[in-house]
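Below sits a lone chain in structure tokens, taken as the form predicted alone.
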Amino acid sequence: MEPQKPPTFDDVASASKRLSGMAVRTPLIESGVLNAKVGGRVLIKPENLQRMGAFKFRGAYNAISRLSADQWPGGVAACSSGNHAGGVAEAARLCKMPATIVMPEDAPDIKLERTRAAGAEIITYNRHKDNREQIAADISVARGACYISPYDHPDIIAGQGTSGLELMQQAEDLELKPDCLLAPCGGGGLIAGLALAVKHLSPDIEVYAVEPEDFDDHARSLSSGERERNSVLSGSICDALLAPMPGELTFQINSKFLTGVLTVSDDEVRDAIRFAFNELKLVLEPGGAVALAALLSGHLEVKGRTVALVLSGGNIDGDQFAGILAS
């Protein structure tokens, strides 16, 4: 099999047409309180309002809608901590294909429930002992299912990039041009797709990935020039961002387009979740709040600048959310 080529801006534009009428065109919103707090103008893209509560539906539908049911009688298979699982399950349901998802046994209940509700079969694994990619690969072969990567596939990356294309169009409608963009980063599919879109439309824009502390594989990889692996696979509340290392395709894109990588602590993420609820009236999961956390914590100087911010998901268990709000 020939190595896959990274997608281009044209692939993002094609994905946008494919997703029209299927994905939610999430709004671009502002908060006077947030603007005043950071001293700049912040344009917020709340992908927690997307189908299944996260941006992941974009890439999943872009990939699955291009498959032939005759070629893949077993439908699709995927591995995910939760949001990709939900996106694949929903996209497969809409495309009338079966889906089998390999999910960690400690995944948030809301993510397990949403995935099952969309009709997918779930097979759980232990983060510390099992290889989720191998489990999903074995299922794909046994069932004749197409493996849908959570981030390292051209169609997935292009689909995620449609949120960046929308963001830039919405900013233009407001007669604004963002100086920089911040977005969460796990395997790197979202930030890679965003970078493809926004750097094509505005070459001077700065693009920053945001990772949890101790899971800064992209930061270390950009520094060394090679893909670096995280030493642990759990230990942060940001369950959606705990990929073992950058993807091959995503690293090719991100090493070219990223201005830098910021890291945030779990406490900073908790503060961001509380701020989003109290001031933005938005419910965010930890992984979905890291870009806001970086901004609120002053990890990037944005005074007098226009900042684009992607909030990537809102699938948080009620008990965890209540505990964060009460702390």
Contents of the next structure:
2 protein chains.
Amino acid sequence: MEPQKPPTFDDVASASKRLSGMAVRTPLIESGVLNAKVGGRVLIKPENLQRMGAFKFRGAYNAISRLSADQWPGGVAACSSGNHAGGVAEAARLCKMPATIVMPEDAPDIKLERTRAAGAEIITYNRHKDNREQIAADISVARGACYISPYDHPDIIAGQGTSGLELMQQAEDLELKPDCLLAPCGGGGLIAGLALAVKHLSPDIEVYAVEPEDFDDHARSLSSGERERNSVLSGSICDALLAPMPGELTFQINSKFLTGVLTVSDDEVRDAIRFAFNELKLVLEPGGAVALAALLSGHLEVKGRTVALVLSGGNIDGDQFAGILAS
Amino acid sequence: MEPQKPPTFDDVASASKRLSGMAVRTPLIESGVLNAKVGGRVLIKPENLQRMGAFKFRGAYNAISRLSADQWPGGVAACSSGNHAGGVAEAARLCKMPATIVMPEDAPDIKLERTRAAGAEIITYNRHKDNREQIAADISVARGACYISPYDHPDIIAGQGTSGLELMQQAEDLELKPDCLLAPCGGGGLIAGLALAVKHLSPDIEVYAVEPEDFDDHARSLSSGERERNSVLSGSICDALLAPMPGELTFQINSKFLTGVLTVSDDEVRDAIRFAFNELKLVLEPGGAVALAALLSGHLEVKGRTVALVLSGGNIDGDQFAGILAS
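Could you drop in the structure for the form predicted in complex with a further copy of the same chain? We only have the form predicted alone so far.
Now the complete complex, all chains and molecules, led by this one.
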């Protein structure tokens, strides 16, 4: 899979048909406590309830289900901090193709186990020493496997966008029209797909990406107009959002559609995880909680507004979760 | 509120209209992992996502919204291990009535805090020494407050049944018809309301109540045909399910409609809470997890069947939850 042209809304709509019956149509839920706290109406799209515990299955299945197993005797290969790994492993299993995934050696156990349980072969790397994309590319060539990018491919972006399509349909069922949308951002595939979907259906909607504060590559890239690189590769609890820089394709979409980028601290993320535990009764991983953190910390004024909020994943180890509850 | 005639399906339908826009229409969700594990199709109704974190708001609002504030200058009074307390406090707040709630002194902090935050006055009692119903009755008389039973009143039972009505509608939207339903059982109000709703819409459906193993009053009562009392008043982690015996009204319904009663151990409940954390990404309290525990522990054979599963609440303190994750 080489980078191609950015996907369009029609690609999101096609992905939605492809995913029907395979991905979970996650519900749209509300919390009176959250609404009261921010003074607006928050429509929560909990992608932690998605197959494999994160939105990533959407893009992975959309991409992999289009491949011919005959053409790729080695199946698929990918590199991922964990959630894309799980999504690819599960999609490959459903499509009866082998999967080889390059994952950081410090990935949460739950993500490693879940990927292995879906039948994938895992090869670990060191975040600081190794080039994970090179490892995955070498494997692809050696095994005749199709490389599945974590974010920089039209099928991946379009697949992630199906969550936004559902969200807008579910809001419409409630006769609501979101004024703005907030979603987590690592490489930018989710927010790009969401933006494609929601801006097509509601051109005035404001779309905000949310990043961990030391991984604000999208914030700086949007300012400069160029893809900027993060100065560090680790150090945030948001293990899912540590991509080194915006994707090439995703940035073409995001630089066009994003209203802005918000950043949150690890402490704000911990607060959001505790809030989700106490008030929403949802399990969120750090990277899945950044948009909620931005909202709870008042980084965006939403008084009197209708806000769509994507919670992107819930794959967190029990000991880390317990530690956050106790902190 | 003195015990009256048992409610009917029509009362559940009326309650559903009364709750529209006030209670959360909780989604119906599925987990591929759970389906694969039990070999059936499990439709999960997560009432932990309900207002105040448990199904109890349904019955409380249905009952309290029918009261005249003029007739009850002292508002409402109730006794509750915690979730009914929260439901009554929130419903009274919305109906602009004062609420006084008698709660056990060892109730989880989250339930005490949540009830207080909704504006109720809390009076604590000792589970072993005090008669909570007598305390609440005395308060009702002294203050001119209407006593809101935790389960033994037609409006409460009908309100809880709205969850079953939604569940059947949501299953129908998926063109599915559950073969059986499992739900937690303390005083029996939830399972009675659910049974009223689902048996009316689908007379062949099997309905199972699930109890903690030392609090199997419904299991024994169904066997003997008489309301049997539990021999202990505490000692299970399922703090929400420690009612001393079946309600009078609820037993009239349950003895007619229940297919059977299943019991689960505390360890099976802990396993279910961990499963919900890891696989469903939902926070469950012990009492809210018993039906899932029964399913996961194989207490009912569901291979090839469609199972409706009610997860009734998620109000658990962080330190208890952390302890369960670590155990």
